[in-house]
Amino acid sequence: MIFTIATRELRALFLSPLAWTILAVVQVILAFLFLGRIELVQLYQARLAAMESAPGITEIIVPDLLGNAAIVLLLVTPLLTMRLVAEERRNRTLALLFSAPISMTEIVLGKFAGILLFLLLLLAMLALMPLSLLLGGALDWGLFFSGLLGLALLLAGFAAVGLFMSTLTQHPAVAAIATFGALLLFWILDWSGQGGATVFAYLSLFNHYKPFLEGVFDSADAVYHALLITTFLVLSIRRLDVDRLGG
């Protein structure tokens, strides 16, 4: 039933103008910025030849490509994510759902999964930038893949927030405001982790995420991206449990 819910999820996606513009639209976005770290780097070709232990050409593009990529998902996740249960819910649809012979867990992990799909489809397109890079040089696989597993992980982590959001209301416009607003929250835990607050600083996001950038794989980082996945999941399913008897 997980399949069936998240194939169900997916081909909605598809079927919206929605999914087509994102895809279009985000990739426009990353490639101007892509194609930007290449002029950079022809434009600094000379100079980097003559030093000694210049950075290769992975390590100027990549990371700044899945940086600037984190900031522009987190800005089209909860476009993605807002439908996903306050829809059902504004549309009266939410209770076929649970008159079916299928657990909560099901209904969100099917949900979960077929956004995620979606998500990762958007991945596979973004690295398909920097494997371009092959038809004139080399890459550095860790460096590429660390990046892209990162990457991989922060999204299922925005995925999560906002299915957990969209479980909230009946509004998807409120949903998306809310995941926006719980995914900046990060952000700003970063910032405030600067300061010398190690407590924000741990449950900082991004904090996690920028390891993967400079080709740093931590078990502490995957651990901790794992726990937030599963506390929103469960938070999900605990939220719609309430919903089903109450109802």
The other form holds:
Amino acid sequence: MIFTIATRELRALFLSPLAWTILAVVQVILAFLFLGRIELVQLYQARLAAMESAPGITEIIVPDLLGNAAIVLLLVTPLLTMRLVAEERRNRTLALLFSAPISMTEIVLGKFAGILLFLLLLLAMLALMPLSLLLGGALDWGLFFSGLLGLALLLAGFAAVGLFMSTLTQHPAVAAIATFGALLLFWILDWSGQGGATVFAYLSLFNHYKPFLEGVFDSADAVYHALLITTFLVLSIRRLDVDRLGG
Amino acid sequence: MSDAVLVEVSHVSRFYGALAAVRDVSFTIHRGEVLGFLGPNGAGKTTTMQIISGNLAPSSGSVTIAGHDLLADPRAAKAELGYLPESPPLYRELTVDEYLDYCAALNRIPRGQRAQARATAKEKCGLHDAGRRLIGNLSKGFQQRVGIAQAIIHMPAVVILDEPTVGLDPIQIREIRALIRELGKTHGVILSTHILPEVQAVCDHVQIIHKGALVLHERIEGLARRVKSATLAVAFRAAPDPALIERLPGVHKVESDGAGRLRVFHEPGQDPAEAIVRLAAEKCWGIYEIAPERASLEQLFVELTGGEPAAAEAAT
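Switching from the form predicted on its own: structure of the form predicted in complex with its partner chain?
What follows is the entire complex, opening with the chain shown before.
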């Protein structure tokens, strides 16, 4: 049942020009950044070769690319998630889901899975760029996959927040702005702290993403993302239930 | 036709803050019944239907669908339920076939039977040629049909239709009514509308809700008994003084249109027809037409809701 809803969400995305546009724009921007990094490697090739323990090509390219990808997707994910529930509420199609023999949990998980599939597709296309380097060299697989895993977790978190914001309103634009605001806030939380050890810094999304880029898989970071996702999914379910109970 | 109870609504109330949208409503629907659900605008029709369809939780009371409590066991109850809301819940970017397949999947029809279920639903709603068209490009009438197809695709025991004939042309209305009658043979149907002739045409039970409370639940045939006065339509060549007729025994009220036609409201069972004819012959009024008017639902509706007849007429 979750799968049924997820595939419809995915199909709805691809039936509108939105998904294609997003895929294309994100790919172009990230390709530009990727090529910039390649150029950098070429420029300093000689100097790198002379260094004692020079950073590998993966280390130069992948963390930077994925770091930028996170920022770009922070801007883009709200556009993908804004319609999830808000548009159904606006078009009054929610009744179809509510009067079918499915639970709120299945509805929410289905919608979440649909968006997640799309984001993973985006991620796969993004991964193709560093993979193309295999044509002329080797990659540090550990660093590469840890970075991708980090980005996947981050995107799942984005999607969960976006889904929740979408359940709050019937205007997709409002959902998009709220999601963007919430994500940006989560991202920059640590800017306020003086040292690095404040509560805010600990809550910051960015601080739990960075270790993945450096190739460090800390289970605490993974748990942080899992908790964030679960929290917002549960909130979404509660919110839809309230829809039915409240007025 | 078995008369198993399909829907049992007992003491359902729903409050929006202090406002009671629905107050202590109870009724049952048996298999093979078509229940017409009437009420002025804002009387609580849609709220009640949303509650029965599981889209809205009642503040108190319980709803049982085909033996399953809607609140305690929503999945089993909703599997026996098809609902067409006021505005059909359609995804405009899908084709009719894609949409109906999705609905079939949502209603847990096994994969192998979906094509069959879709074909049957399309056949019943006259959609055979529309399968590959985008829902967004269909006319309002066809969209309405897709909405109905969606509600019956899983052959639910109970079908709830909220104003299914709004926006349709007369021929489509006839087809949809025939479809509803057809559905009524094997399912239990709840039909909300404010088109009164529609109720007389397709329903076998009528229920009127007013200000959140049920004021009538009656079989169509039983309606006549409920009407407080019966009516005679009389036409004269020479218009008489209505006061003369008003004096006859059993007559409540006489309405004149000024051109010789009168409507005589009288006590049921005390038919003044003979007396009027005798009087007309004596006074040479030139009576050329006299006929009892069928106890109309409209009359009853206006009596029970104390409302403006204009509202009822505007709907027809």
